[in-house]
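Quick heads-up: it's one chain on its own, the form predicted alone, in structure tokens.
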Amino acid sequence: MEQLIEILNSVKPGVDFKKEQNLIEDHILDSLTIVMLVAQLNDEFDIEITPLDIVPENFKSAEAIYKMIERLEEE
């Protein structure tokens, strides 16, 4: 999780990702930020986030993103 928080902070500095629960609804992550985030997550965690995975539910919080990463690592 700490590795994810570091990546999130590099993509969008100044946000408390451990507390934020509505990254999409609160417009903290926009489409461009998500594209950059997906590229970094794919590289860092050696996973493949497909367009089918890029849905608001998977990016609403750091916890949701981490759960998606764990699921993709198992596949």
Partner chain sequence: MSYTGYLYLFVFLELSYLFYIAVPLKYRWIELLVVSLVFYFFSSKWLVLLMVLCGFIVYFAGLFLNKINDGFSMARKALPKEERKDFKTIINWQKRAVVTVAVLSIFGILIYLKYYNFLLGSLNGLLKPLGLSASFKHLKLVLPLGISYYTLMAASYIIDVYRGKYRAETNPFKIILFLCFFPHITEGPIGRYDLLGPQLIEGHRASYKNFTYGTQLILWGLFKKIVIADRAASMVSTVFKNYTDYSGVVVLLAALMFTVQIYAEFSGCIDVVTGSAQLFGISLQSNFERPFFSKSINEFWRRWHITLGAWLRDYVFYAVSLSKPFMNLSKWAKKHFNEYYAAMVPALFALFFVWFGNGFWHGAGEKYILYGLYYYFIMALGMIMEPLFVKFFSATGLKRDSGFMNCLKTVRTIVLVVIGMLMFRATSMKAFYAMFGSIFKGFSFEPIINGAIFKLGTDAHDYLIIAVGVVILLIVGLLKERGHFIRAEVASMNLALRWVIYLALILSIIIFGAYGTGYGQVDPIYAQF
Contents of the next structure:
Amino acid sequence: MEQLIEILNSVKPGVDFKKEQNLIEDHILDSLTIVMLVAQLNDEFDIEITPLDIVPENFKSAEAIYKMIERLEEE
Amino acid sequence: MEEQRFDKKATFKNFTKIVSFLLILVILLLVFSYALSPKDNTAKGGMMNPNARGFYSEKKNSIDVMILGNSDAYSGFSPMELWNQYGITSYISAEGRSTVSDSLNLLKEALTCQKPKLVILETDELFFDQNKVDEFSTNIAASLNRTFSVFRYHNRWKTTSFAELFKKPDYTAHCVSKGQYLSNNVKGYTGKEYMKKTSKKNVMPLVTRSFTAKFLNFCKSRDIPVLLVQVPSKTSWSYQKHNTMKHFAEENNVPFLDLDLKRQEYGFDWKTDTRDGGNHLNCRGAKKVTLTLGEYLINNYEFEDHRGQEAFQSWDEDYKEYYKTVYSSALNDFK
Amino acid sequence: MSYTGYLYLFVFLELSYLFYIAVPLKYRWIELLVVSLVFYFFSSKWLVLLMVLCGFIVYFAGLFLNKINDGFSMARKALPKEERKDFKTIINWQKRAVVTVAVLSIFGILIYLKYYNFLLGSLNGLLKPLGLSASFKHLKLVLPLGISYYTLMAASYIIDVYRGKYRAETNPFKIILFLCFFPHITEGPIGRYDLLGPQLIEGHRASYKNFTYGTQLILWGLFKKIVIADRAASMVSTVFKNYTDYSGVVVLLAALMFTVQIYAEFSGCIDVVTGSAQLFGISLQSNFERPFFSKSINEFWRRWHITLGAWLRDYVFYAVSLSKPFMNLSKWAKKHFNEYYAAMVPALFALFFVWFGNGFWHGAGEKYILYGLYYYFIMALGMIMEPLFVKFFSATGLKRDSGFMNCLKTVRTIVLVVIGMLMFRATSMKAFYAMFGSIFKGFSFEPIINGAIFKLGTDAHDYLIIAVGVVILLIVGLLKERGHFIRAEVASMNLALRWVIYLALILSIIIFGAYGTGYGQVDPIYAQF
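Output the form predicted in complex with its partner chain next; the form predicted alone has already been displayed.
First the chain shown before, then all remaining chains and molecules of the complex.
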């Protein structure tokens, strides 16, 4: 989780990702930042995030992203 | 059960609401139609095609022949020549790009003050080249314009004044040419002959066909005979259309006079008789067409010769003015 | 059939609606299909078959994918674990082949019809210097109604099925209805099958609420299109057509007027369309969210023509940027640049395809491609400079989110968009350069003072109406920005007030609308794409 927050902050500085629950709807993450994020996540966690995984539910909060990572790591 | 009855009640209530809303809307449209329609029948007063409605200012029941059609009609006939040569009183009630339903509407207007013994319908407007969608739209627009003139004259908010809004309209301005568009311009047509004999037929648009039938029925119900006439027009006429029209006329039992086909017989010359290269006629062309038409009229119908009658003195004066305008301009070489 | 014409508004819509509520709920979708096909046939005659063909292509491709998936899950269980992975790879290849063939064939039709002449023209241009005079003949190709829209919708359907978002539809006619549903066929919004399909198929009861909201939206859209956009059209076309005759403030005004025109028109038509669908109880995706309040170009394109942007995002941007080669590129970049730029590389490359696609979608011509790349350039620059901006603001202590800064950002965005619109409307790139340059050459307010701007087909009265219209748009926009749902609020006012508003809206459309004698019919700009 800490690692994730770090990555999030590198992509989008100045946001308290532990608190934000509506990253997509509040336009904190847009398609550009998401792709930047995915590039890092794929690399750091050795997973493969596909276009299908890119839905608001998976990216609305740090927690949701973390859950997605866990799920993908299992596959 | 209970709920359903309640539903029905709500539906009824909503239905009445919608109907009363529409009713208010209609009333407002009528009010605005009155307010924004032109207050006199001149171009300056905002009237579109003011010449088309000049029959209002003619003496009651003084017009014997009403001519209806589109721009081909107001360019192709000359009521003043008809008067001078045969003493027949006529009026051209035509608007550019008009449809048959527009013409029927104009005829109804004319009948409020005139009692023509013959109606001439220029046939070009029966072939107005449109696809079906546009044809429908044009007709819907025409009926809207007719019912609520605010659709036609809405743009007059730009020019009207508050005082003028509720002034009573006065549509009695006089039109010397009796509806004809006077032009002495010459821009000849020198291309090939386009009336090549064929047995092929053209398709008359469906909607137009039904409106034409309506037009004919209306005249029948008023006991006014109809004559279909085509004036020369290179851009709009063809032998195929001639065949179609002939067939249509026979089917509906109305006479059809194709003055385009008979051009040679009365000395029509495309080099000198058109003002825009073969679409519309100038005064010279209109004179030739009209004199031929006049001959046909006295041979086939009975019209009173009003020349010399006291009640028709104004027609002689109008002819003088028409003569001055047409014959004294730069192109006074034709007679 | 124009959505703002008499035939659609006074005949087609009413008849479709009455038939819809006259048919039993279960069959209502069939009624929608029939009237949509009639609508299509009215515009394109037998070219309707191309649309149907497109529907069948993705239908069969979908069925095929279903079959592969079913076969896979059955066979997988029977296999030993170590073979499963290989088997999955084979299956994935099969699926990819199916979706590729389907997508290529539907885009093939689009490209052939829309871009054939342009592509061959370019090819001719390339071959000429080489001494090869293989001049290809220009074909006179007629585009079927809405092909640019339904092709995208069909592609999104089949790609979603491929990605496993939902199972393929087993009834081809439901797909065809999704493609040709008459409100969205001409100008979008570009729908998605998972959102729209079920709504279309389900029969909706006539409801007073839908009727009210739908009619309100149609009227509002008509106001935008007929009163504002069509009135601005004549001045715009005069200046752009004879651009060499004008300069300075006149060109600037024309660019602004075109921006107003295209927004009022496109969003107005979309409102009519969305309102029409709402009458039937169907809600289309929103295509505009007050784009001129955007603080960045990126945000502008999230709020302008939303469904096109979303389509390109989901099926081009993510597909390209998340693909293996680009992810590897990112890894490589990580070794050579800092983290921020490394992560940015795939996005930067993928964005190129998005904007190229955006430009190309708008039309066959270098102008449109450069139009797309113009936005690409702005966005890429923004991304590359971002770390610098961050440093700048932290060094100077200026607040990046202050009201003043936000205002400045909005103005900057509008300026950039207006320049883009100038390019979009200019008759060629040459015209664009000339017009853009002429704004600064000899700029003076003389044409306003001596009244020259009132002689371009738009008189002082017209400008007044446009100005009032823009102010109304602005007020409505601000209210919506603050979270007001205006249609509901109007509907819940007391009867007298509500009716006064409705009647005023209807009468102002009829009286102040730019239609009838003296105004040419203005074909919607986005219907030609």
